[in-house]
Structure formats: structure tokens, C-alpha cells
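As a starting point, one isolated chain is supplied in C-alpha cells, in the form predicted alone.
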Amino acid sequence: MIATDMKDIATRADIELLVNAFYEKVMKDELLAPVFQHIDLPHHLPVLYNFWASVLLGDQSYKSNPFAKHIHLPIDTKHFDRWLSLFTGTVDEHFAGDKAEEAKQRALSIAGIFQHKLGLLK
């Protein structure tokens, strides 16, 4: 393992940093921005903080169904590939450690499940 001065994801503040940095990229991305431009980010970001804090920190603050929010979006595998690329890159820019690796693995798993449920994977 390479020595690094980057810290791991450990707190809600870390989750907020990750989500904010990630969505800053999403909203500037030529492929993803049009899909998510209708979202009220000031309202939606706390929901995303809760989701990732529940997934990574076990805080049980997320009480919804993430798949249901994505069912009607005009997305396909290329959108998921870009989402994963941006998410993984954002994690790697800000964090290093077991939770950072878990975040990337969870994102990969979520993308796979969503694509399967949407009938995008054969």
C-alpha cells in the first residue's frame, strides 16, 4: 500500500465533502448534467448525505428507495459508466483507506443492481 496523507471516510462531514465534490462534477458533465438538471440540489443533497452515511457509516438516516427515484430517468449503461468513473475519481481525490474502498465497491454494486433492474444488463 502506498503511503498517503489522505484520510479515510469516517464522519458525516466526510460524506458531505464526497457528495458535494461528486455532484459538482456531475452537474458539469456533458452526459450526466442533462439527466439531473431538474433536481433541486439544495433539497436533494441532504438526502444523498443520508444515503451514503447510512451505507458507509451505518447511521440509518436514509429512509427511502433509491431505485424508485431513478426508474424514470433517461439513462443507460453509458450513464452508469460515467457515474461510476466520476464517483470513483472523486473518492480517490479526497480519501484513501478501507471506507474509501468500500464506497467505490458499494457504488459499483449499486450501479449493477440498478442496471439489472432497469433491464440494461443481459
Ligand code: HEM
Second form
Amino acid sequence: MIATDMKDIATRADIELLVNAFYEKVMKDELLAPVFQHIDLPHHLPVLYNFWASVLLGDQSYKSNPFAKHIHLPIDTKHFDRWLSLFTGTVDEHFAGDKAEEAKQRALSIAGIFQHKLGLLK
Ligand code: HEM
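Any chance you could show the form predicted in complex with the ligand after that form predicted alone?
Full complex below, order starting with the chain above.
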């Protein structure tokens, strides 16, 4: 691990900061923002807090099926590449450590599974 002053992701407050900062970027992104145009963020963001708190902190607050929500979205590999680059950039701007690395790794792996299931990977 590289020595740094930045703290690792450790609490639900950290997860909320990460998700909020990520969505700020998403909503300013010309490729991704249109996909979220009809999403009610005050409802959606707490679902994402639960998702990432379950993945990274193991609190089991997310109990749904994330893939199902992506089946009918107008997205292809371009969108996934951008999503991943914004997510990774957001993690690196705010956190460093094992959980931060795990967050990026899990995002990459889930994005791969989503793209595979959507038939986007040749
Ligand atoms: C191209 C990349 C992606 C785009 C454009 C995208 C977009 C969206 C949108 C618009 C929703 C709201 C759907 C709805 O409520 O009807 C959503 C939900 C969600 N997304 Fe993504 N997504 C992407 C990739 C990912 C990845 C890689 C992950 C996980 C690492 C993820 C995790 C989730 C979760 C947990 C939800 C909430 C599902 C629920 O309501 O239970 N997304 N996404």
C-alpha cells in the first residue's frame, strides 16, 4: 500500500460521501447524465448507500437485485467505461487503502458481469 494521508472507506458516512461525490460527476457527464434524467435522486441515492455499505461494510442493508434495473437502460460499453472511470476517479480523490481498492475492484467486476449479461462483451 502506498503511504498517504488519505483515510480509507470505513463508515456509512464515508460511503455516503463517496456515492454523493460520484453522482455529482455523473450528473455533469454528457454521456451518463441523460440516462439518469428520469431518476428521482433523493430516492435513488439511499439505495446506492445501502448497496455499497453491503458490498464494502457487509451490513446487508441492500437486499434487491441491481442487475434487473439495468436491463432496459440505453447503455453500452461506452457508458460502462465512463461509469468506471468516474467511479475510480471519485474513490481515488477521497480515499486510499484496502477498502478503497476493494471498491474499485468490485465495481470493475460487477460492471463486467452486467456487460456480460447484457450481451455487450464479444
Ligand atoms: C453504464 C453504467 C451504468 C449506468 C448508466 C447505470 C445507471 C443506473 C440507473 C439509471 C439506475 C436507476 C434504475 C431505476 O431505478 O430504474 C441504476 C441503479 C442502480 N445501479 Fe447502475 N448503472 C451503471 C452501472 C452500474 C454498476 C457497474 C453498478 C454496480 C457496481 C451499479 C449499481 C446500481 C445499483 C445498486 C442500482 C440500484 C438498483 C435498485 O434500485 O435496487 N450500476 N443504475
